[in-house]
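Below sits a lone chain in structure tokens, taken as the form predicted alone.
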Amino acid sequence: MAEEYDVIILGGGPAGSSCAAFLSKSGKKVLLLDRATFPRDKTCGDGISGRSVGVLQDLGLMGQVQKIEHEDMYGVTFSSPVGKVVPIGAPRGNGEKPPGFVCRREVLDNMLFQNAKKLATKTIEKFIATDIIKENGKVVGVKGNLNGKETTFLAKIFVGADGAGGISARKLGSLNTDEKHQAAAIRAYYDNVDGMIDQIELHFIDGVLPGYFWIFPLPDKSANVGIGMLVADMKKKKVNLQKLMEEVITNHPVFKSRFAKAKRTSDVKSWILPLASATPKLKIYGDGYVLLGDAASLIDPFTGEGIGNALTSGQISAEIINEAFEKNDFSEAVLSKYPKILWDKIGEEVMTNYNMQKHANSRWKMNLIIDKASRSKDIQGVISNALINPDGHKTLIDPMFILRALLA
């Protein structure tokens, strides 16, 4: 006989982990899901910035981010394809937390694991999910593999947290296929690469735009080192990112010297990212279910950062999720309330970077932009001003904000 749950989460990364989190301390039966065993790897810059800090805060866990290994940001570090560099600082002082964080994904999303883990009523890792169980056209399960045997489990709602390489998205029908709406990256971690600083460093170089290359500093001297772009452009340029990133690394006169004593710890490593600025189009939630983080492409459109978004959908799901209880109804018309929130916290910001995007495609736009702020202390004092909330509390670094306001 099948296990029956109030809710059902597939996927225990940054999105399943905080809304398991949320439900549990509202008291519902919650199964939380996952194939691999944590602590895992997850392919990713390892960039913590935007909206994560204030769900991390709502979870409780900041201070447990401060425990784990990362290294503090205090800026974000910006280059034109001519080669302007342009450090540009957060402000500093009177034992003020730093803005940002870079922590390897393999940490983080552990962190967020075990803390959902320690409050959900049931976790099950090295589960692989073959199929979502439908009654009458309402999701109530979900069927999987577990140690061999085919297993079902039932709930009044199942959450697909399952990532852009999950069943959710594609058993429901939410797929992004969208090439134009799809980036492709590639990341690998290195020591001792010269010249690091405590900023993140975003590269707007020939041959990546609208992408960009990035070094996000770690802990003793090692970096998140990689290159994403569009699928379309990559296709369309027919580039092969891993030979671009080595060019860029062995013969650009900005970095070859900067990597002339690093070594490449790391295999090099690919993943897709299913941008929000597909989101509109796609249906990510229905009778019986809801769809978090990548597998309801939620990732940023310019920057690529999908936790902050993926936290986001986690905890706006819960609060609707508990309050389809409230209703004993969770119908597509309760659930609906999901997107609407969702896109009210995060379009604007995801619309507008989606034009960022189209503007970077531009080589002499970005060229005028970083050379703009290179010039200007006034403009360089804004952004640095920016970086702390309207209520006098520093938020994490959001890199596009600084452009928007470059383009001013």
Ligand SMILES: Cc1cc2nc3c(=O)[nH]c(=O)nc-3n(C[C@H](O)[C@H](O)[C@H](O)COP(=O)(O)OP(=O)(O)OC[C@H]3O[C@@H](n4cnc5c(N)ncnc54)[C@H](O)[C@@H]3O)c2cc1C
Given for the second form:
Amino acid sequence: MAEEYDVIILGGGPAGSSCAAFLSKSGKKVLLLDRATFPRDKTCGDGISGRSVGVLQDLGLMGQVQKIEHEDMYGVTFSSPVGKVVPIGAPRGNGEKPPGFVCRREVLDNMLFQNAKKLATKTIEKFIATDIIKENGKVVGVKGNLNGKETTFLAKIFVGADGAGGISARKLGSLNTDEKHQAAAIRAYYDNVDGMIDQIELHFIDGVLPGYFWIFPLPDKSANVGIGMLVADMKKKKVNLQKLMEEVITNHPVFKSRFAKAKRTSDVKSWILPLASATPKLKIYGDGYVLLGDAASLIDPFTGEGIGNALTSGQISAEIINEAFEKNDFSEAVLSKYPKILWDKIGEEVMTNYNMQKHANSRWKMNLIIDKASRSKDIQGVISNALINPDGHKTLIDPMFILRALLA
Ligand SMILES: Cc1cc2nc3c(=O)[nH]c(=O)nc-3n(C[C@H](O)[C@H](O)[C@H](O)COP(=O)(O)OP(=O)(O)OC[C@H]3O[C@@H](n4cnc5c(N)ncnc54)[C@H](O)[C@@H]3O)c2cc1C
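The form predicted together with the ligand, contrasted with the form predicted alone above:
Let us now look at the entire complex, which starts with that chain.
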């Protein structure tokens, strides 16, 4: 007999762990499944933004964040194709939490997963999902491999939070396959990167545009370093991201000296980013199921930030799933509220940043924007004053917030 739950959550990354924690707190019988054993790594820039900080606060986890290895961030440094550098700081002090931080995913995700595990009815690692089970068109469970045996779990609601490489979006016909709405990125860890301060760095430099080169500082002068670019542009320009990053680090006039004593301490890893500019075209809910995070293609189309939206999708889906239980109705009609509320929260930002992604194709526009910021203390002041967003979460680490201010 297959075990039965109220909700099955496939994937214990930020999206699944957040959904599991919120649902379990409201008393649902939750099964959380993941193919990995935690702590596990996830290829990422490790930049944790204001949106993430907001949900982490709601989860009651910011106290734990202070205890895990991370680096608080108080601003963003931009540089332009002609080499203009603009460091824009965030206000600090008053014992407030930082606007954002950088934390290895192995560490952050383990904290989120262990929190969910503590709250969920049951958590199973090393479960490799292979198929979604449907009955009369409604999703009723998941099938997979556990300790070499085919195992089935059933539930009233299935939550697909299994990331960009998972099975949920594919099996449910919601996979983002459009290369104009996908980015590719690589990242590696380096020790001894020179000249870092307590700001994340986004460099819109020649050769890398319309993508960007990032340096996200970690403790002890180590850093997460990477490059991301739209897949369509990458293919059109026949870019090899790894060669491009080596080129930047060894030959770029600024980065050559900053990386002169640096040592790479990890493999260079790449992964795909399904962008939220595609989400309006995708069906991320249906009879008996919802999709979250990367499985719902929720990554910011310009910044590549996906953790905040993944956590948010976990929080919002939990609210709608609770409503479905109150009504005892798990149909598509009830669950259709989930993408609506989610889009109300993130849609404007996503579409603004989708437009910015198009601006970044233009070298002169990026020179103009960054030059404008470098010369105008007023603009920097506006940005600095606006570092606390309306819902009370600081958003400085979201670079688009700043670029939008520059364009205003
Ligand atoms: C190079 C790169 C840099 C990035 N940088 C940033 C950044 O700096 N900041 C930011 O906010 N975002 C960044 N992102 C995006 C961010 O990594 C994702 O948006 C985020 O991880 C999404 O979380 P998730 O929970 O949806 O999926 P994931 O974190 O991918 O979690 C999915 C989980 O599902 C499990 N799973 C998958 N398939 C199965 C299966 N068949 N059976 C069982 N379990 C399964 C996996 O083991 C995994 O634990 C970056 C992405 C890349 C590729």
